[in-house]
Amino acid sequence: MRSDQNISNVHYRPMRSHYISDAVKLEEGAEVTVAGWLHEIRDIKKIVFAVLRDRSGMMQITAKRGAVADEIVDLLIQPKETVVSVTGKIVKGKGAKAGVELIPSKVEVLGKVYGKVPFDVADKEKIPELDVRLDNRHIDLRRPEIQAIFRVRGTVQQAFREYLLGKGFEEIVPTAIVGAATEGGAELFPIVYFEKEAFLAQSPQLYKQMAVMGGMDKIFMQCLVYRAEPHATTAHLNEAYQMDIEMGFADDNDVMDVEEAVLIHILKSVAEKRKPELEMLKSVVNVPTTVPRFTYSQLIEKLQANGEKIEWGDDFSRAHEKLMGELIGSEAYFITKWPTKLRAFYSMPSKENVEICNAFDLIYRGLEISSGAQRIHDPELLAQQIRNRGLDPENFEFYIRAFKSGAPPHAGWSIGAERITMKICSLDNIRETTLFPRDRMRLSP
């Protein structure tokens, strides 16, 4: 047995010695040791042609018998997705798609397929559904398509931090577990705490809210969010993850300011980062040089013009969000200015019309990826605000009561990471952007 003393002295041996993407820019004749799922088989009785796979790529793996042992070409010929690593030499092969293959001196199996795999990840004709996909997400995962919709998430959330750090924002992590809820209404999830009644977090607002009034004054956190709604759409889940901002001393111009800068910053990341994924997923993005910003009422002016049946006071379906972006030309948009009644209770009300607060929405590709506004700072207007809506303001005192040690003008909005990726990667359906969904009917895998 080895002393502590000499741990640091041990010599680290991968399991390989490249990735298959950057094997396969090396000279003819390099020794490597790749490893990965077997994607492809076919034996055609004295060669073996194996197709080999790892998150970076896919390699032709040829072993003709007679100039390779036969018991190395034997243990090529496994069932599709076992993993193996394979040792051999570069050499020029016409028919390999990367121009090269790799002829194996060495095979080792280092995982076993045991039964059936439930669908083959090389067919990209027979796709199954996308519950069975789901519910066996490890193999789903195995797709180069699907790992590329990962890839660009995380373009996305690096993106949004990298950004938002460079301009003086700090990060905070706020709780996930609330003993009441933090925006009103009854949509939460009970847990078990102890002797006391608890949820999990359906927002961050009141959190962020604090930090802010504890003197930090621009910052932003990313976190999952879980709200009880029975929905069943291809836009919504159960918990979902946000990329949220709140300011002092800023008001909903500022804020969206900010946003604006860092869609921009986004969607210019993943266009240059991500070029593959985007080809793979067949998607294209284009990065604006500003975002424009519309009134509700301008909105609401511009869908009547267009014949749509829809008065001021009513809210946008997804059909007008999408009509809205065709009939002012561009992908990305902010609705600004919106009816107080139709929007939280804690929107700051237009100093001008008390009928209008100072609360905003980002659309991008016809979905509302965003919303913001700024925040009621002063308690009594805040008290005020919940009796308009008929509720007592004694059920909201935890939330009152954080304002009362003088807190400062602030704003804030919060992007959905599922919603925007999405879009992103033309996707139709939000399950496709996280790596386990979880909706009405689904908490497994």
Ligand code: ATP
Given for the second form:
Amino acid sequence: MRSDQNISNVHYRPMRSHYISDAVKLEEGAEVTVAGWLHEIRDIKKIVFAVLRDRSGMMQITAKRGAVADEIVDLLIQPKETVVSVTGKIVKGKGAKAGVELIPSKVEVLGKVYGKVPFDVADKEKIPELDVRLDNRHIDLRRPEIQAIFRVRGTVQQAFREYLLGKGFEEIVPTAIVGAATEGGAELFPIVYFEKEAFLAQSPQLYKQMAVMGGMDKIFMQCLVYRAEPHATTAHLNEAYQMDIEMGFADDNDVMDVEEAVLIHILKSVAEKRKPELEMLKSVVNVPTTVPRFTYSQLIEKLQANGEKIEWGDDFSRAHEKLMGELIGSEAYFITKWPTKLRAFYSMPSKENVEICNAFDLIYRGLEISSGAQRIHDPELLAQQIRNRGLDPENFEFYIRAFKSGAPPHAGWSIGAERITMKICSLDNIRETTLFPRDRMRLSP
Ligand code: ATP
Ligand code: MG
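Alright, leaving the form predicted alone aside, put up the form predicted in complex with this ligand.
Below is the whole assembly, all chains and molecules, this chain first.
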């Protein structure tokens, strides 16, 4: 059942008088019209039992021949998943599962089933493979535990926005079409843009930095990003949704303070507002009071002390990220002060040691859910860093020129909405958290 209290506050000339979750709370004898899908139907001749499902829950409809006119009983006998509206009286008794049933006085078929429904929504034993489910997402979504994932994700995104608005951040929308690669990467989807070469944006990086350069120095955004990475893992999509901030007059520690508070607010909101959904998903959300920070070097030492074969300068594997969480004893932690060569060229080198930079990752339940950094705001240092990597600053002129007209120190981060939702819901495949995932193989529906 949904945990929203205000589910029925909005009625646009409704075809129903109540959602099921509200109808079942009414007094005995109340007249209602409910509408949804036939989840179950059982015809034992003298009596027909149906279970109606809407987005709020399920309710039994009981039609006893003799007590209910035959034409109404007959109309109720439809294939599962037929869309119907039923008007009737609420009866409270021990007969129905929830102790409430509806005795119909009118049945209307609103949407027929033609042929065979691809799989049985009500069968909890025979759940098809993920691929079959995704091919039929409109059926898959009818299962309450699948809707639960998207309600959790909605709450994650709402909590992100609500926290930042409350702290004086302003929302912006970047573009998704770019003429050049922001990160200089090859993993871009080219598109046809009139007679020009263009790509889908792999990150809103430069755009959020430009908003800060323009004087909007506390901004956030949510946007789709596109990465033409050919890998097929359970933690990568080719189209992902990022939740980003960028802050002027700030460094890595300042934006980690914000990220720590945002993460705690997100987890708290989900734990409070999505209890039934979490229960359905068999996941428990713990709300931390702090998110500890460890430098890259400290964590390398921890791993080495634990017998892991890893050297300073190596990147951590997924297994390391998981193990470090166990060693630290925290579901969420930051990895700070990375080797410069492991991070994007625009990461600010640390004042004390240029081999180390002010970049960080946030790990939650053994997975990187976010990356961030203080950015280089000096165009000469930026060109130098590009040259240090054996690249030609000429090719990055579009990026470098943005910092030539007065750029404040600034920093930001990005959380992957699907990754955080996946971990909150204790799911093992990121595809579960996006309605219509895009991966190497999947381009439909
Ligand atoms: P990874 O190393 O795990 O591939 P990344 O470091 O390349 O990720 P970033 O560029 O740091 O990713 O992107 C910021 C955040 O966006 C990541 O921390 C992650 O939560 C999310 N993200 C990045 N790439 C993907 C992807 N392909 N699919 C889903 N989410 C992603
Ligand atoms: Mg990253």
